[in-house]
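One chain comes next, on its own, written out as structure tokens in the form predicted on its own.
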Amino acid sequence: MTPEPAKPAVAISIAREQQLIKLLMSFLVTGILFMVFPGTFLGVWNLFVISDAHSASSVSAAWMQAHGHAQLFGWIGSFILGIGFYSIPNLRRVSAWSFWDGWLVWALWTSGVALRWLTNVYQWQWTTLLPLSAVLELLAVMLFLVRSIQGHRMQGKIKGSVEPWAALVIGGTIGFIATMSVNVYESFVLAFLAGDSPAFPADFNSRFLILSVWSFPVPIAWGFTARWMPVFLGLRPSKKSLILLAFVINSIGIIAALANLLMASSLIILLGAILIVIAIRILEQAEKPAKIQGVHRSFPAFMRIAYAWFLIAAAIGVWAAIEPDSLGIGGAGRHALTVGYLMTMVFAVAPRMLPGFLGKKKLFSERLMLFALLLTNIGCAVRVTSEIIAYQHYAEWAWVLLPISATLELTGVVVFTINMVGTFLEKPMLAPAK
């Protein structure tokens, strides 16, 4: 009896998808690690220091952007990296040994995040390893950008033409790119020129987060907004021009902000996040109903809930240009969007897609997924709150709530860490490849 002919190309199908999905969970597995450890442990940690010493000073510079960077760019840009990979039009139509370049930018930039946060912690011959670091980011993402347009490239001349969620997810790229190397420049400076720690001077450093914050996860989070969400939670066609126009204006207020023209910045910034937030039709009534299965029934209401703090992110950063001596408003601003909006954003979008990314047959609890949701919303919610009465000094009493916010967080993320890994483990939907 001759073999079916379909069945080699079946195999070899099964296996490309099984070599993408180790791919994605090593990014994935890389970020979660980032996440808890020299990210929000340090964070906790540092929030006790100044919760004593009812003083925002009490943390080394150095410190504080140790776990900034390996929060922002080991756990959200590790995740970008990952999904990235895995979403890239025609990649399955490759040869497994063409994911080579996915595990050269994993390798890349895990060296690259990891050495930056040892770096700035330990401070050891940080004036050769702090722009070493830095190369090794830039290396990884400009190789992640070249295959990426590859991909949409080839889908363009299929389609005719690319979509503005793919648009956004490139142009975040290319936010990715110029903040990679605006860092680059700055690790440099610092190393050979006029710095006497790794620590980024605050001037500096306070253009850079909008620069860091605002250019790379903000756009590709609003890139997959559009690309899953109106399927997801049943939302109205997304206005597509609309779409664009607000990532040009966000662009404008990004190099507003480079110019120290920190007031129109805010307002210009603001003025685009309004403009997304109508063009994707987030906070409108749906047109179908939501699609739930597998996540807990609060999917949809988390997914809103991230772009409320969006907004509310947006708004803060006017007070906090208004007030730009205030350390308390702008760390509260950048909190509630990096924790908000960001985090809400991954908390309740990772559990409605990785499993079906990962070939998982279910994600691993529901309720976990909701738990972590409240946790890290309600210890947001303390944070941002009290960041601003504690550090403007408006009652004493708010210096206590801080390291009860950074707890409440803290369990958060375990919750979604053990969530993520039971369903790492879970049995997969794909037989493997013979």
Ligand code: HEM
Second form
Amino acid sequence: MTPEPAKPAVAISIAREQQLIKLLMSFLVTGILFMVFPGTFLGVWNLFVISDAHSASSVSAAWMQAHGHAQLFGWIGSFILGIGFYSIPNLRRVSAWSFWDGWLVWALWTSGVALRWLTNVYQWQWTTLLPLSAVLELLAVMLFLVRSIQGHRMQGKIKGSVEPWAALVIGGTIGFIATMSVNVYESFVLAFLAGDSPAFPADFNSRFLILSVWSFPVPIAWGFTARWMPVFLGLRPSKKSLILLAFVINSIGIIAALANLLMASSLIILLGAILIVIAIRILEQAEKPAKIQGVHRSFPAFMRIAYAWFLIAAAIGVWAAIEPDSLGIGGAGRHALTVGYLMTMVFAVAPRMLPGFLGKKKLFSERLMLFALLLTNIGCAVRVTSEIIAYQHYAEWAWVLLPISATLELTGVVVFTINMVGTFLEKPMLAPAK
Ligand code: HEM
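The block above covers the form predicted on its own; next, return the form predicted together with the ligand.
And the full complex, kicking off with our chain again.
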């Protein structure tokens, strides 16, 4: 038998790239599925019930948490893990041919997050399934961290030092691990010691949410902005030491929240937020023209709007700490951060970056990109204002606006999904490897 001729190096690297794209695509599709159904549909349903009953406590805590977990971890977490794997330096060189560890992370993560949602919603066998889901999630994040450290260590040897944007991403990954560890701890406490339902108790949950949001997606979003926006928006060079200072201050704010010092925490977090905006100079006038080829020309404006939401969210956080019993102010601040900041960032950045990452010729539609951003931002503005007015009982008419805001946001989410699915189906730039 004659041996098969060795594959030329180019064919091998194309095949590896295609394996990696398949993995990234699986994380993205999983994230989008979590965003649309367990995340947004359940959030919209909850808001309709709240608006109908004129009471924020008319929906069970377990259902609210099911929605929040699906959005933060099912959607944002899956996107970050997928893009994280794709971007690990040298993965293409150090990883085994099939990227088996990437697929294992995907399987652990997806089953953990899905199990958590089902457990919160149906409460079936929750004393077993809640801790199990938390352990699966933690294992996934730890395996991802081990792989990232391997890849980044090789890169560090070559480059010698870690850039501030990379420090933010590493810091966010540590925040991710911390969040998932606390999640495991509380799930075991509820299941075996103290709980009568899978819902985290309100006091614990409000601190857990500060950890979940401010320690994980927020620093990663800062890192992403510091890495890419000087290039895409033509910003002036970032102030590197101020970036690190903002991160340290933000971490102190989170620790203060965990210590139950909510007023101090909110002020420190606001300070960190102001410093990062100054450091990355996103609200200053750009020094070069923005690179908007392939995306809607509103891209730079929406990136700045995201940071305006970010500052608004941090300021509302202080107001919520002044009135700690108000559900509306805290909820409004949280959605200014999650929908206004995180969702706007993802809806603006994904169309800019993903077609290239996925090896596609172009974004499916620039116009759909604009509609998704407009609808979610108008929905978010209506939501944040009407939630405060309605939940605080300042005026009755605001209850009517809540379902309108949810419908606008839901439509924006559906439009974004159509645009992403259309992009996934676009022609690839590389011919499939034989
Ligand atoms: C897109 C439309 C959305 C709707 C209609 C919606 C609706 C809701 C509702 C009704 C609540 C209950 C508390 C409150 O009234 O404030 C809630 C809580 C929450 N939402 Fe959303 N949401 C949406 C998007 C998002 C997104 C994109 C994220 C994260 C990326 C998110 C994360 C959360 C979190 C973390 C909570 C707190 C859950 C808890 O109590 O543990 N939401 N949302």
